[in-house]
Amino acid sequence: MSGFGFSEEQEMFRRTARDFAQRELAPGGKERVKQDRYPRELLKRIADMGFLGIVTPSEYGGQGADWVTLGIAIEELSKVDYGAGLAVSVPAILSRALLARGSEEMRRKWFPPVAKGEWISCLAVTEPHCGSDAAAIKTTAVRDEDGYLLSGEKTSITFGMIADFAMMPVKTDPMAKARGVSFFLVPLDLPGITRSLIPDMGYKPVTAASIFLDNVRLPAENRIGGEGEGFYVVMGQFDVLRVCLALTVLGVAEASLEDAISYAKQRTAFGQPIARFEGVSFKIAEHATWLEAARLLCYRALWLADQGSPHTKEAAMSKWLAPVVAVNAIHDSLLIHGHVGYSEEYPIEQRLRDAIGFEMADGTAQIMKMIIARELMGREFRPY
């Protein structure tokens, strides 16, 4: 982003991203979002077109481009085809990590594969009885002669029943609290690895998954950064994912709002069309403020995180304010359909249900304004 807009390639890249989801995404989207598992076939013709190395820098495989050129392509995909913004999301978290903390032998290892959408990652952060509170996991990973022994639960997995490959966080000292998380890098065909899959009300081909480790021998090779850095490994992962997570659910808006607005300049009532009516047109002109200002929000964190500058408040802001303009205007943008938007025929109550899990990913509304009210005021000030 030169000056206050993109720059002409990342426009071209613009036109690119949404060519490609309307030829190779909008296709079968009715029937795939039936589906309990995301197409690896689409996964790689995504990858062929270089969306899943975006920020990989070239001499491993990747495109070397800046997050704010990884946010158009999210939010392009995303407005066809959520799960393909998603996709694109967890590998840009990987070549942060490791780029940031990982040996050059691992980043050999681990880029082009994933690049080519050979091996499909998954972040396995959370546990039955915590989320938010990243520093409170169960897992462990006890240190024998061999490596490591992990043993314990991750659950609420995106892509977690399709995934080669975790990146997660584990306790290699269960009596430190964040000093003694660590950080992994853990192929998910290894012996003592179990799967299952967890229904929900959302988009179902992103296979939200539990992930069970028994006494899983893992190589050293595999830890990102040292014994105890892991906390700090994901934290640092956050600030650009949750990002990625707010442009994607305002793509999903993005595309209901563009819906409404069609069908409200062809539908009609008393004659004329129901765009004419203020009860509709100022819902859309609403909406589309909102939309616009998160959407902005989203992409000035983007450009912070280019220029190497702090974006953790922006990040959190981005975080909590999209899901919420974006619920809101998937909700109205139903309505505006009436009865057929509620019904299955119109994927609109499909993108509502998906948006409602936005509102709880990678970071709550209240934990948001927690992190936003911290950076504002001072640590001193926290809660906890």
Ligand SMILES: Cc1cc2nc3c(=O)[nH]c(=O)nc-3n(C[C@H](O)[C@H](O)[C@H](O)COP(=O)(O)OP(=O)(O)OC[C@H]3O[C@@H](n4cnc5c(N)ncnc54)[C@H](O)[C@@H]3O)c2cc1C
Contents of the next structure:
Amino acid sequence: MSGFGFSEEQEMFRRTARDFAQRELAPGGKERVKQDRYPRELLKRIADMGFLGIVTPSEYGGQGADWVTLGIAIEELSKVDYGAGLAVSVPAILSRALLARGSEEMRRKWFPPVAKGEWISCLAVTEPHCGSDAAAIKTTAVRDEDGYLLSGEKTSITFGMIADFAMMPVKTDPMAKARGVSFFLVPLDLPGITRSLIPDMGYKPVTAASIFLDNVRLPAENRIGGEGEGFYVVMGQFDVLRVCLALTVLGVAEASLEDAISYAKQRTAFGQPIARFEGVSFKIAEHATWLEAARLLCYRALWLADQGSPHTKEAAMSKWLAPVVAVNAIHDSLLIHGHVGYSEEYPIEQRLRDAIGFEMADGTAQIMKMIIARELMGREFRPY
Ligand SMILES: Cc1cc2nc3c(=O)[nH]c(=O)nc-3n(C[C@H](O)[C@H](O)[C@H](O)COP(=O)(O)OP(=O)(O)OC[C@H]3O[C@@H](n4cnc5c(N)ncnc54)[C@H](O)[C@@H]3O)c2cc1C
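Having seen the form predicted on its own, please provide the structure of the form predicted together with this ligand.
First the chain shown before, then all remaining chains and molecules of the complex.
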């Protein structure tokens, strides 16, 4: 190992992201997390800083940075506004998918408007009858001489209400499982598409939506990769997306723990700051340790991605561990605040509700453990 830390450039980038978050995201942030629309103008400002094209190569309008730098942006923005962290995460999937399997025309068409914040993206895999078992999707794309006709329903889609297009795996061979899936870029203003909002307990501004497709005509050039390759194109993106989500929720937890530390130093009970009581300070010490462990796991997964090394196991470990330690840290941070932490006056109760969503988004703990076990013991020991 040649070093164990961030480069000078990455540290500079962290400061830039932190300053931007304080300047642009902090004002109005507490109100924003309770609303069910992430403001487009804010996404535009995030894009103007280059955050929506961090890992997109510069020839297509991006920053051409590495995955660790992407993680730094996500963590820092999420400390102030996790919606911004997610907004930065989703286009990274497009980058990876188009670089791996997209044509030059597709890259030239889709990358620049996404990096500029003109086209907002979402990833639409889940369907009402299946989430964990992603190969069981039923939305179909039927081929004819003019392209495809898509029909079906996607649900639980983050940014689904405001996105301009969806990255969408659908079945081109409904009789097959994973090998029947193809991957499309679907503009969401096409005739035959409608959407509706899912009123969730948290994760609100990034709008969980259902997307309905009724004979939606799509040109064949909107397919990424070959017919039947879509499942593998999508699954390949989860390795980084899972780490992005893990760092997002860690950012939320780190902010909560920082709040708990400040509060514990100034709140007194029995004639002293509550920070002096081990019942409080040990909780803080324990959560800081868990969060740091999860954080290091995330950055190691991204570092492996930057080396071009396999990181499926590390990504699944990150996505399992980070939401668990984050939810626990936020819960105890709330309790350290006493009743004020439970009230809507403080941001922590909302953070707790938001963080629980991360335990499911992009795969539950059970599915992550199945992946980790498969990577450790081999595919022949999978349960299916
Ligand atoms: C906040 C949030 C954001 C989301 N964003 C998106 C998005 O942007 N795009 C998108 O496509 N989807 C999104 N999802 C959907 C998410 O990926 C699914 O909710 C998740 O994969 C679980 O699928 P499910 O809800 O259908 O539950 P199911 O798959 O029905 O699972 C139900 C329960 O059974 C357990 N289970 C299932 N199979 C097994 C097994 N083999 N072994 C053990 N336990 C098992 C699960 O762990 C879970 O606890 C989001 C979800 C949430 C909560």
